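In the form predicted alone, a lone chain appears below as structure tokens.
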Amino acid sequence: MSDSDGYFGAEVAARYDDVHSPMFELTTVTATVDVLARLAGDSAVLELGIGTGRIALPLAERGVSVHGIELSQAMVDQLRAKPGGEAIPVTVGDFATTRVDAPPGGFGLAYLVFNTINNLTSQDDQVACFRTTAEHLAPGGRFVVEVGVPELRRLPYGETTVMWGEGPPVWSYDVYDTATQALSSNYVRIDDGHATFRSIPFRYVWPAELDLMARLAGLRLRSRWEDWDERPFTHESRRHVSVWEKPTEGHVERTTGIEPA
């Protein structure tokens, strides 16, 4: 693994597009792209953690101008090897703080999908991500985040581990630290009797916490759904797709009970 690629080096990037993963199912990708294309309209969009182009490439095929930020050069190399991948501008860097050359007026949409916000392993980095994203957005632009609701309801008291993928060939489980909101996803893979282990650190985050981060960045919540089919978000939802909006020019967003002067 290259240090500069973080936890997504060449070996991981080479098999990241696992066709057996639910996130690569055509119905999932189509539903995601449908919503993002509608929200984007005629504006340019920015994907944070663009990866190998699972969403960016079909979105670009719809005629949307897609730009990306990605920490891992190995993941970008996989994107570049795909048809249409060379045409998508990608800036290599940490999406919490990396700035890109935005089109005149800014981006009309920025998005983070499939739990990627959790790759930022501190609250400070997650707050910085919202602020940096807000600076990229045009007035009226939207920021979309897809992320799971922490699975703490599945933990008996005193336990820390939730099993979520039972192989073969890969067994997967998450380990939660409720004192710090640290989370790790762990993978045991067995191929031809040879076992490998990989662990990736994350930070889980609550919907209300994300709303506060958005308010600190000057954004306001517009929509929250359970999934890309826009079903209502409820207390039973295990993930959410949230949409925050940057106020238009001349609009004063109130974040306190104090009237603006």
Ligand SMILES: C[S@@+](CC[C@H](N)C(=O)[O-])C[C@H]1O[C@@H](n2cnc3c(N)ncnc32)[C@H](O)[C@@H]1O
Second form
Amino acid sequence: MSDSDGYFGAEVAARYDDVHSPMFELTTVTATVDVLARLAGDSAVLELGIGTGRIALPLAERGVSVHGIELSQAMVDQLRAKPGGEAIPVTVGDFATTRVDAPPGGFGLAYLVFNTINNLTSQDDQVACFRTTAEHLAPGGRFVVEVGVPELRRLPYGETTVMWGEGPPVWSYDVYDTATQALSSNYVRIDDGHATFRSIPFRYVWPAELDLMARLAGLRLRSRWEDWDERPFTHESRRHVSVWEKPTEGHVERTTGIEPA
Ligand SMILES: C[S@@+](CC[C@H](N)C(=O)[O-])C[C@H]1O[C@@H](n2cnc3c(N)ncnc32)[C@H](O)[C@@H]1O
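Would you mind generating the form predicted together with the ligand now that we have the form predicted alone?
Up next: the whole complex, starting with the chain shown before.
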């Protein structure tokens, strides 16, 4: 694995699309693409962490012009090997800071799905991601993030670990550090008696903190749903799809609700 590929090196990239997860089911992908295509309208869109094109390829098939940013060349190689994958422009780099050539006026939509905001492991990097994305957007453009609500309610007092996948062949668990918002997802895989262990570091983040990051970047919340079917976000929701908007020129944001004298 090349170090620059991060946690998605050649071996992981080669197996990425074979994972048995609802995220790869046609109904999930179609619901995701339906929302993104509607929000995009006629505008060009930018996917942060485009990966192997799970969402970008079906979105491009709908006629949407998709650009991508991706850290892992190995993931881009997998994208390139798929029908239509060669046609999607991808800039290899860190989406917290990487600038791409936006179409005149900017992108109408940027999106960051599948918990990938959590791959940025510091608050500074997550804030930078919102700033960089906002700079890519046209006035009126939207930024969509899909991410889980931190599962701290599943932690008994004094515990740090939440089990979420029971094999065989893979046992998966998350470890939370509530002092730092550090989170790791850990995978023990046993094949023919041979065990391998993989651990990925994340930073979990609350919806309200994301709203503040968006405000620092000059964006404002437009919608928050529980899922791509746009069910309402409630205290029981385990994840959210949030949409922030870059105000159009001339728009004055009221932050206090108090009218000037
Ligand atoms: C969970 S996968 C999601 C891929 C794709 N968006 C999807 O929905 O299937 C996360 C992807 O984000 C990429 N990634 C993680 N951190 C990144 C960063 N800081 N900059 C660019 N890409 C990053 C990984 O290499 C990986 O391809």
